[in-house]
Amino acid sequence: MYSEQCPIDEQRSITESVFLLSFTSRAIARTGRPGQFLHIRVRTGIDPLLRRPLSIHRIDPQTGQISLLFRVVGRGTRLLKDMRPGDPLDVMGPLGRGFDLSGNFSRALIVAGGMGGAPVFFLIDALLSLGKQVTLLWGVGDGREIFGTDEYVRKGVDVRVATEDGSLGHRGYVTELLDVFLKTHAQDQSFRGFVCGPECMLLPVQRFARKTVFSWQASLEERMACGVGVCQGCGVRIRNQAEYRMVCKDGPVFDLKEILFHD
């Protein structure tokens, strides 16, 4: 884990509420893995007091540039959105346990919902580098939040999009795309499943996943304070484990089939 002051390279808007920020840190880029996150302090001093956990969206291993994708949802992310190129970004990380890409599988099914798309690009880059075939199902409310997929289509990724407003791809929820996909692939042992998104999406995906023969990993979204497992504020229950597991330290990636979303 590193703690650095990194000048912002670029800040650009995807929509009026979704932003892509990039900075350079060769140390973090060298050690970061898909599914891990960074803890960002958005202002010096104690207001706001807590750092903001943001998934690593993408890493360029040649330049050391790191990208973060975030939605403005409160004061902290609003302050982050207002930062400009050259402003120093207080970064701690990489933190957490990312995706496990080891083992014998040749095809990856990725389901992303909303800002669950944040860690997905880094994951796809890693899977492609391992020679895996990738299918991405990405669901958002507004089609303007879908970006950067043309590059992956050119690389052979099967990209399928769902939007709640019908502005792009399938009109409806990403779980509807998943239902259709699994009608012909649920018993295909060459797959491994990955899912990123809010709990309201993870619950139905979990029900689908438990009917498949292949394993699934889920990246959980959770409010965090310390980011290193000390404050015990981001606990999650796992089946057959007596103690809570901390999303920041033991995750944010867990076995989807074993998560107990409601105790």
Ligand SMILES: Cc1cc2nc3c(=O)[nH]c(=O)nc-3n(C[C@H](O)[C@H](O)[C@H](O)COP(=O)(O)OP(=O)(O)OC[C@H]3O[C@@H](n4cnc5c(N)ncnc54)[C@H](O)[C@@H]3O)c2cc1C
Given for the second form:
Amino acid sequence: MYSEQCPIDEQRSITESVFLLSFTSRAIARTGRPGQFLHIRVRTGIDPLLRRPLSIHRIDPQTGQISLLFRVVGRGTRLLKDMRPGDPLDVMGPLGRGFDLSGNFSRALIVAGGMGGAPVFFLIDALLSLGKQVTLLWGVGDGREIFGTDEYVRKGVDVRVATEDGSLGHRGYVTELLDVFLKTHAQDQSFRGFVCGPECMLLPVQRFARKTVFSWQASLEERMACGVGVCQGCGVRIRNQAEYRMVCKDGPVFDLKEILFHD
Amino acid sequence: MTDLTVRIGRLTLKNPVLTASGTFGYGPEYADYVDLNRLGGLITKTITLEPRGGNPMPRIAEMPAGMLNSIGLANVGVERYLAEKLPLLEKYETAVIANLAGSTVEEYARVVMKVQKHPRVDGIEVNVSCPNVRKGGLAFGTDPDVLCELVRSVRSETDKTVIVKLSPNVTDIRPVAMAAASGGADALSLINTVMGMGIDIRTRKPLISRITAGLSGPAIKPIAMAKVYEAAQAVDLPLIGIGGIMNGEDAVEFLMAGASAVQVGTLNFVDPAGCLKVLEGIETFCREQGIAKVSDLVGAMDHG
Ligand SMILES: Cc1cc2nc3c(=O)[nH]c(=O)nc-3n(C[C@H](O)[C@H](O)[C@H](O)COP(=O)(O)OP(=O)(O)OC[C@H]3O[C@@H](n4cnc5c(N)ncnc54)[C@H](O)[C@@H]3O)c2cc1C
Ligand SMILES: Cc1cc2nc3c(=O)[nH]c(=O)nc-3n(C[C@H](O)[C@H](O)[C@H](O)COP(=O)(O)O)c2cc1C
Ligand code: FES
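Counterpart to the form predicted alone, namely the form predicted in complex with this ligand:
The next block holds the full complex; its first chain is the one shown before.
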């Protein structure tokens, strides 16, 4: 774990509200794993005060470049979007436990919703380097938020897109793509499922997942202060566990079938 | 070189910067970022007789220049604290102060009795801002008579330094400070969080599940300063100032208002090495001002 000032290399807009920011940190590039997050201080002053958790979107091990994909939703992300190349970014991380890619599976099914697409690129990179066969189901509201998929299609990833505005792929929700996909694959032991997205998407995906024979990992979001398990602010209930687990330290990736939402 | 040592009750600390309870875990959590040996002291998360899971989520929310929390004293309980947490601190050379709470006077006394024997515990900080079930929901920290009785009973359990941590949620802090002093406290620390709340107007839900919560961070610093100043006028005990300290200059302000030492809380979340930057800032100030002993700054405000 590191806490350092990293110079920003590039800031690119995907849409007017979604941005791709990259900076260089050899240390994070060396140790970061898919599913882990960085805790970013968007301003040195006292307001906004807390750091903002953002997933590692991608790492280039050659150059040590790290990228973040984020949506502007409030004050912190607005300040982040206004940062320019050369500005120092105050980064803590890599934090949390990422996806578990060990063990016996040959095919990966990834379900991403909205900004849940952020950690997915790094996950796919890792899965491909392990020689896994990857299917990505990615749903967004606005089709312009889908980007970068050509590269993965070329690398043999089966990419299926759902957009609510119907501008790309299936018109509707990603869960509808999932429903179709599972009609033929729910009983296939060679799969492992991964899901990233807002809670309103994780809930229906959990219902589907519980009917499959394979295991699923979900990346969760909770408000955070410390990001390292100290403040006890980011708890989640897990089945058969008496105590809260901390999303920042025990997660953000958990066994989807065991998560108790709304508890 | 400035003499940074300060005396808090029966303890001599190597410098006036401690980490505040609940913001630094049980100690080693931040060891990757902070050389714990450089801290004046480390105050561990409040422990209770039995483990506690804490309040339902959400239990934190950001506020302008601060944050709300209603963690609800989630902790591992005194037995696991003794068996698993304290041993991890053995290799560090910094004062360890065990913060504790209970729901009755007897419960406080039992936790003190168990904790104070441990060789790694250098002092006790008594958290008196949790609900007093016996007195129908009133906090121990707001009723001078109850507080005095509580401190007396804690005092009788230990020869180690007893620090009483006061709540700011009172109309006048002076009678409460005096009650803790007459109960036999060696020092007072103040303040704990300030009662606050917020609502998400779109969902109409409170930001925190328990609705009201504790405000911390720079937003509360002026309040904390006033409480430290008032307490310094009322009692002749060393005070530890807490509330919104973000740098060395904030800390010096607390010393000048009458505190002998300070605790760094919310800053730890923002900058995990922040407590050491506070210490360095105090040192820089002393050097620039030609101050020989940091204790010379205590109560050094010029009343004009
Ligand atoms: C582990 C993790 C990984 C994340 N990865 C990404 C990512 O890669 N891309 C992306 O766009 N977003 C991601 N998020 C969500 C992102 O943290 C929030 O969108 C961001 O904190 C909002 O900050 P703000 O100041 O713009 O919004 P505000 O609403 O003004 O923030 C107010 C407070 O609420 C917190 N908050 C608000 N929304 C969320 C949320 N969804 N999750 C957690 N805290 C929140 C903020 O951190 C801040 O403390 C992630 C969240 C977590 C927990
Ligand atoms: C998340 C959080 C948890 C806390 N837990 C405790 C606790 O267990 N016991 C305690 O005495 N104070 C606790 N506090 C209060 C702090 O120790 C401190 O008194 C307060 O936050 C004010 O200081 P600050 O503004 O520097 O944070 C907690 C504060 C925060 C923010
Ligand atoms: S954010 Fe502090 S424990 Fe998770």
